[in-house]
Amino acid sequence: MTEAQGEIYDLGYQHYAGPRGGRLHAVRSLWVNSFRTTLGLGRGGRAKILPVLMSLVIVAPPAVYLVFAAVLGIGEQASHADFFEIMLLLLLLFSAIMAPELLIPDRRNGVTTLYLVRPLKAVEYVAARWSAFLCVTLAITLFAHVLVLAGNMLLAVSAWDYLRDNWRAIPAFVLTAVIITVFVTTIPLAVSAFTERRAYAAAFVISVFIITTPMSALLTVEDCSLARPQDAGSGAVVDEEPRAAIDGFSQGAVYFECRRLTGEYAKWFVLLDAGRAPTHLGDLLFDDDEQDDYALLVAELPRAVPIAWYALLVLGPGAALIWRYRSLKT
């Protein structure tokens, strides 16, 4: 049997002689680290696949419009109203999986803890992990709609005068990108805050956008049924075209009768789609004739009642997701 040996080095107690950034610093290196966790950068090829790959298929629909533009010549300028609403989606989804790898897996690690003791507070800790997340998200964003404005430049006659008439596009897609993305930010962030399972952070966020859509489109859904034409009222959609007789009615105009199942309050029910408040915004700033149904109901709400929704759907979170970090320092 051998005995086992080792060294003692005394070295003596010696004081920290490198820099001290203080709490700016603190919060700047929290920013950098919370925005390279969002890419996976300075991590393994396997943590780099799913950021790279959701931002491909964000970026993708505005890309192949552009290949299209630019290579083949064709198709009809495009809205940027319209491609929010197809990235929108596609950021809530982005949000909801890669949102939690930013605050969960300090808490079950006991960093946060770490994190705030002094000289960073719990609303820096919050305020630099969030603004990291929505400086990816915004760029995401931005950089897609500048392919579709360069898209409709190339479709254009020409691409200067094109964006002499239409440069107001630019701060409309600027902000309403501002605001979707504080929304996709704020929310998965806050759910974060409460669950120790990534996953269950996740699949919460995307149910609750997948079950407010159906249940606004069953409040608002229009009932139509054939009418006589001297019993149809104002609502009537008309069929101009001649057909053969219908329940005894004569051949000739065809008249439907279309009412909300709820009447009136079918613009109410409209804003229950939670994941669509970001756009009803966005449909203020842009200029859009074909606006679907949605936004045509809102369109009959004061401006302000949309504006405040989203002000509850976001600022209710983001105080909860900061109360939350208060607590756990205390």
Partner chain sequence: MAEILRLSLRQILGRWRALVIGLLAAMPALLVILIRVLGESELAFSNETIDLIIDGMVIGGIMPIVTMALASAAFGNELEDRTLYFLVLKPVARVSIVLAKLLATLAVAVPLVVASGVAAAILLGAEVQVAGLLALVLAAGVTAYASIFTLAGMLTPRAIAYGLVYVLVWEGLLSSIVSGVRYLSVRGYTLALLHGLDEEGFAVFESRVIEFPAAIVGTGVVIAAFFLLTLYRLRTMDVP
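Positions refer to the first chain, counted from 1. For clarity, a rigid core is taken as the largest C-alpha set superposing within 1.5 Å between two forms. If you're wondering where the values come from, they're calculated on a predicted model, not measured in any experiment. What changes on going to the form predicted in complex with its partner chain:
- In the core-superposed comparison between the two forms, residue 266 has its Cα shifted by at least 2 Å.
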Second form
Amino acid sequence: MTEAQGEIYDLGYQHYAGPRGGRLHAVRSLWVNSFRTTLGLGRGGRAKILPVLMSLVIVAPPAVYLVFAAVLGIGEQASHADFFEIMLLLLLLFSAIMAPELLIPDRRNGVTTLYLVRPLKAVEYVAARWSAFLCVTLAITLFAHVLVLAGNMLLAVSAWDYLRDNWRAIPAFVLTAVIITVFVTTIPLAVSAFTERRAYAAAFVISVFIITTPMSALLTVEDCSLARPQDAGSGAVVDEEPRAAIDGFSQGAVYFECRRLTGEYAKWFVLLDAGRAPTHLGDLLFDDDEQDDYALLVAELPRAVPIAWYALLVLGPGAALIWRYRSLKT
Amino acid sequence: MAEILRLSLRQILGRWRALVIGLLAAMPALLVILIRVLGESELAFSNETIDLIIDGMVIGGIMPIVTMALASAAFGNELEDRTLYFLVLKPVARVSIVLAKLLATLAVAVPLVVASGVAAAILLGAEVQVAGLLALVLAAGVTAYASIFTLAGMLTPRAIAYGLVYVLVWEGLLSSIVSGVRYLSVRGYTLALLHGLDEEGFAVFESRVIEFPAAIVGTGVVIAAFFLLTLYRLRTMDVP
Amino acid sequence: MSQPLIEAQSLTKRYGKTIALHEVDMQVTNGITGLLGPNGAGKSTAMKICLGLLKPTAGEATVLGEKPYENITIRTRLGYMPEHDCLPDFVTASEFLSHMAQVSGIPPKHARTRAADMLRHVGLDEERYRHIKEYSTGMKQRVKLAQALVHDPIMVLLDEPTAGLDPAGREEMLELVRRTGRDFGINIMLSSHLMGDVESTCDRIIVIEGGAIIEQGAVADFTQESATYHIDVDDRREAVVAALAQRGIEATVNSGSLVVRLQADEQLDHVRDALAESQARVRRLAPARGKLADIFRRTAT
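Starting from the form predicted on its own shown above, please give the structure in the form predicted in complex with its partner chain.
Zooming out: every chain and molecule, the one shown earlier first.
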């Protein structure tokens, strides 16, 4: 029987004499594969549901804005920075759900071994996966902001005048998109490097981000029972403008200023709201002077701190990801 | 049925998972303690803390995610490991299997989520009565989520992913824009139940709640309907 | 014979205090080479060093003229089939092989043709558009082999290719290995803990145990009848020993049999005479099985 089957297989083996690529070719092939995996292409129909659904959800707010602007001509010109704030959580959701697809099945099925015996180093494997993932996320984000731009142009009296006056918004939103997508892709990939179940990787990332926002808010909450006259203490200047986000009240001629519950620590605790790290850098790029608590408190810190914090949030997980793959037992 | 319950409990409490989930649930209480240590005054059980801790952390985050992770694994793990077959072969009514699975989830999720919220509330100085209400409502919310995600875990291996989309996009984002969405949102029911039971104490939810009776009916319907759907699914599915 | 495909010189690999390979010298030349040894002998470690996945602690290995851990580009001409599972679930075999060929450096258009050809060669022509998850163990094993060959390597390393297969599947896999070596002209190094596998497929054998090489050479040398004979007698064993000793032949007792080692064929006559003289009732007088069996019996126990 074995003989017979042997006969059937035998249609003559041909050696391959065509062109062969090297390491660059290997990285590029993996990149293309990662790009397709992120969008659920080349797999069953069910694999496409989540990426397509998530992409639509991300693009929905700008699309709605554009539709209102174009068809109905209603709405105010929106700032790109505001859209980034809404999109951050959605982008994070997209990445938290799709990042595990890129790393976990390969490890669980042992396919990683097959990649690592090909002309690829572990770092190159991670780099190809990550950069393709980043490109998909970035493309979706940029597409969304092109919609916003289009909406803004439609709402303006003259679209071209708008573009001439606001062309700076384009490099600013491109750069912000890069800052945000680097952030939202790196962290879930790093988490995916350390767990074997895709669902738990996603749930972990999302719960951390959901929970740190109210935690940060609570740690920096204002408490007016702590209010004291503005000039109390070391003879501070009385006529100084009270800071915008700090509430206060006047009693007679004395202005009482509420204070943060955690006092001096507050400006550090606010950083706990990790999701604001990338959008805040974006705000700085847009010269957005919208002063929310985060911006106000961070402004009390040296300028380098928010930048360093962002870098830490990206480079830390990035380093963990690379370390994990370099020390992977195959 | 007790046997199935015991086995299911063991499945739920994997080592790392238990640790991470426990830590997540302990966060509100730890936060309040941290503020007590570092803060210049004490936090009270006020509108602000209710909004940030009870809604922001517990109802908006810990409750759905913890319950989702546990409930979707109830049948999800059995399907993934191809062990549902053995369970279904036992001379036990299907309704008992679904009930055992749901109870196993609740046996872990309810104490965890209730403790998470109530511990923070008591540390903030909530009255015992209010803490009791909170415990009751959180238990109802957990049961509703558990019912939904037990079915979801049976339908798709990506239940948690869909669940996250539902919790963040539907209950979180959309329900704050389109008020009608709150009628189809467990978070909406939970807030309305709290508000309905103690309008003064939970006045902060005033602007985003649906009618109290609607919330009661909604919670009951969700629990019952998804339980029955799960049962129907288990009866009709091809067990692999 | 030209330059060896793999050459190791006092290759040593330690993991902490455990020594996986100790001063290994070996040469792998054209054809099919078997790496035979019990589990934990260092076979996988040796293969991983050859693939450049591990760096040796001391000594060096040269594969296709390069140091694999320094120049990973040689992997475009190397194939590897791991022992453990290594296949994705929800991808068709055809798509998976085409992707793997591309990662090994074959341009997309050629990769698809190679993938289809390769699946035909391993007998998975009809099933190639099915998801790998639906495959049987034997089919998966063939996909694993196909992915190692899809980029037409000069040499392929197979780690326990018959592990986990039933007897029929094992025979099929070994036949495929033989065909790969003989008909496709791809050089093979395969590892196994089963002597039968190695004996029936390989041209050369390297026997490894406890991280050291015990023997290496052509299979023919190993299986050649040795000059060792077993003698079983019903009675008078002492008399036989004495008679043999008189003729200068030393006999040892091994699990009930007398074992004699002969220097020359003429000594067989002496054995006959000794047996006749002792008047023992002879049950068996037979040459021992090959050297390989001896070595293997020794390593396996």
